[in-house]
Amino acid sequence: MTVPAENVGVQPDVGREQTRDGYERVYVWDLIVRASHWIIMLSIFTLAGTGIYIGDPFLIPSGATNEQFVMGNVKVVHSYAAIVFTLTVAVRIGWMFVGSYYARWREFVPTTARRIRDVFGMLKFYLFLAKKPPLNVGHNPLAGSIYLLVFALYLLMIATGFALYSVSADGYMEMWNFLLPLFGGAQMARWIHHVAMWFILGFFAHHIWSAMLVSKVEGMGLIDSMFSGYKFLPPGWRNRDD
């Protein structure tokens, strides 16, 4: 099917309908997008909190049993939350390649004129030189490209966890050791592993600040979008050159 130039980038056909104020309804994030980005979140939170306690234990209980005990169920709900976001990365890598329309990789890597001239008109909004962001249905093309270096630290982060947990580990998990020479042995691995922790929750605060205030400037639904998957797109939206 042949997309008119003056749809590119929108999804032709699906999960659109025109409501009574002219704001077109448009299906943009799908349940695999929605489920994983949530899950992402909720696994991240619960490593750092996790990973945080492992490296400086501040709940001390009385006695050495206690203490081992409380340290060694963090480290079962640090390993299981590892699991989680490792498989959720995977699913997510794997359906930029697979998935819907707007889930595609080239939502993150700006690959049109009209795009990379966006990645500019978005950073001046950010910087307040603009009063309002160029409009986009999927991501916006300047927070695409920031995602891609997000999941290359996600990346990061599973293989110093899975290099460090290769240490103290039995059977085939122990056969991660090889990445140990690649970080510069454990306790580069661990440093590395901490300041990418950091790294992602700083994204995180600045994700949700933009989030607020790119829906509030563009009316589209951006943060109810993450949870229904659809966004309200403005009348004569279609007339941008695409």
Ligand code: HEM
Contents of the next structure:
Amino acid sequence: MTVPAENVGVQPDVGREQTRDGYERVYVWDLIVRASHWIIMLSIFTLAGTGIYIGDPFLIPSGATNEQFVMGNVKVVHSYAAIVFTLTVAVRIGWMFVGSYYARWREFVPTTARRIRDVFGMLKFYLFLAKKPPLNVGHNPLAGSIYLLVFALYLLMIATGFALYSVSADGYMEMWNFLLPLFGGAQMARWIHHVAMWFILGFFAHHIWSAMLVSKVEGMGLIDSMFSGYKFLPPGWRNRDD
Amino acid sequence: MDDPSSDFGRELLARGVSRREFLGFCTSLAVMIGLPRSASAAIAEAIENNPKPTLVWLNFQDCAGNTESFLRASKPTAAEVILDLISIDYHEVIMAAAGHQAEANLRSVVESQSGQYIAVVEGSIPTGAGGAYMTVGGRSALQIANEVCGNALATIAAGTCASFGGIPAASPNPTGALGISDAVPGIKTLINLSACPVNAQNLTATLVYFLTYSKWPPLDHLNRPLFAYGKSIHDNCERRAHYDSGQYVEQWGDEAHRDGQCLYKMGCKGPVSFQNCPNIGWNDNTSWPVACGHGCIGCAEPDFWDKMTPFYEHLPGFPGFGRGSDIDKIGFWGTLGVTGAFAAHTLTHLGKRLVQNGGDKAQEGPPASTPLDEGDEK
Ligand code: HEM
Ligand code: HEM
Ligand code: SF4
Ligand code: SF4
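Could you give the coordinates for the form predicted in complex with protoporphyrin IX containing FE, as opposed to the form predicted on its own above?
Full assembly next; the chain just shown is listed first.
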């Protein structure tokens, strides 16, 4: 298949390979993107499970108080999962600036005219006004902007979480107590922490269905790509990519 | 041995407070402020001999609860003697003078001792309607505060109303009430002793600290002395072991409540409130709220009436669903709603495709040529 020279432009440096039926197998998500996505997902499940218990301890052990440590243990798990979550988010955000082409921040902030156009193209598709979603190799720009909000929620969870941790911290973790007044006190920080969790879980509910839908209609192996790193691009994708 | 030769010794004697009791009081103050026990000698020395500052006490929009807290020791204690020795030249609730004479006393302190007296403020300052919600002798609370606090050596806000606006400033704040720091910005030295009401022990300790060291104790970001507000209620609570073990009161009067277990599920705000109640207690350390079986309501925190309510719920609830609504329930159904909506959306999309493609037909064999994507010809 030939591509008009004027359409080639600057292609990202990604591994690609022609498949038998003219599709191109492109390595889109590097290991850090994939690993961070799944580690973040698992830590969120752990944090949400333990967090809901912290907010409303529904299991009440019987027996002598000095032999029980249920809330204590749950908070320990929450804290360790929080460390994993925070470090992974930090790595992923750093990777937005030094990582491979499709891991970069431009995937999340629609800056080029075409990506801004595709935000609306994607909206039209979701609203049944267009039959096909616009073709993109990386994140589609609408999804990308939503992920930006999701990352903002991650940072909010981290900031409120550290603020709450600082209330009882002894030692260097106490330094985070400067965050408390920014959130309007510890009770407000707790409220924000709790409500933002439900926004993340709400996003998750939308995310899996949209991933399935887009995966199916794009036919580029979107969901698989988050495991393997490869997408399958139909002939002609170079015309569309930036 | 009481030393009847000094004013202070005579005063103690007259009140029936022994020297031993007085020294014990100094030691407990030293410990409370976070100083070594040995500092108690310096404290005793300072209380006996250092010149006592003049104090004026302003009552603004308040319930006089801080005055009550301050005056109502159950027995004449060493603390009370000290507070009596500090010359309180103006206090609307307890002074003998009235009317113009009282106002003249205040004016004379402000003029003759400018920069040397301590102003204690109780109550919030209404700023609405040009200050008309509260006037004394024809002057608004704001004018009085500006003049009296502006010329003071230091201002102590006694109670949450004076510190942060408190209950009068609670939503919708009809009088435009403000705490001192907001109403009179730029005061040289401001110490907030929030709590509803102020704990007399913290007020005494703050004054004694100043008497002893001629400076004020270290403060937190809300201008509250760290010795009293540096730790959360939760971290010093005697019921903390029950919290960590996961044993909670779930209903007033249930077995756990009778056993004295943790009040977290009854809305205790101890984990998000800062004061030394568990250590120093109230009413001469007879008790404190959690020890009585009631959760902390966070009375020393800014906007506590808006932020800590409902007092018997863990969180304030979600806007639009009522105060104290169950966030987890709303979140759960909301998430389920999103799932349903996007499931229906996805299935509609796929269903439409299926119909347009004329049913679910898998390819018979490998494609002979590569089809170009429509719309991407060029
Ligand atoms: C997506 C990530 C997270 C989720 C879903 C989550 C969820 C929750 C929830 C629901 C609570 C209970 C709040 C309440 O009602 O009192 C909680 C408490 C807490 N979280 Fe997280 N959390 C997350 C991340 C973090 C992080 C990064 C930290 C950082 C240290 C953290 C620290 C805490 C602390 C210290 C508490 C205890 C508050 C208390 O003692 O009352 N969390 N979390
Ligand atoms: C708590 C759960 C989850 C959260 C918060 C989450 C969040 C995210 C975020 C932030 C991205 C952008 C990734 C990046 O570039 O670093 C992303 C991408 C992706 N996620 Fe998830 N995810 C979750 C669970 C899942 C699950 C269960 C699946 C599988 C069905 C999935 C499939 C995908 C796919 C296919 C992409 C690439 C989508 C695209 O390019 O638009 N995610 N997810
Ligand atoms: S009663 Fe309140 S302050 Fe005490 S441990 Fe329980 S939640 Fe904390
Ligand atoms: S226990 Fe809480 S509500 Fe009660 S006096 Fe102390 S800080 Fe205020």
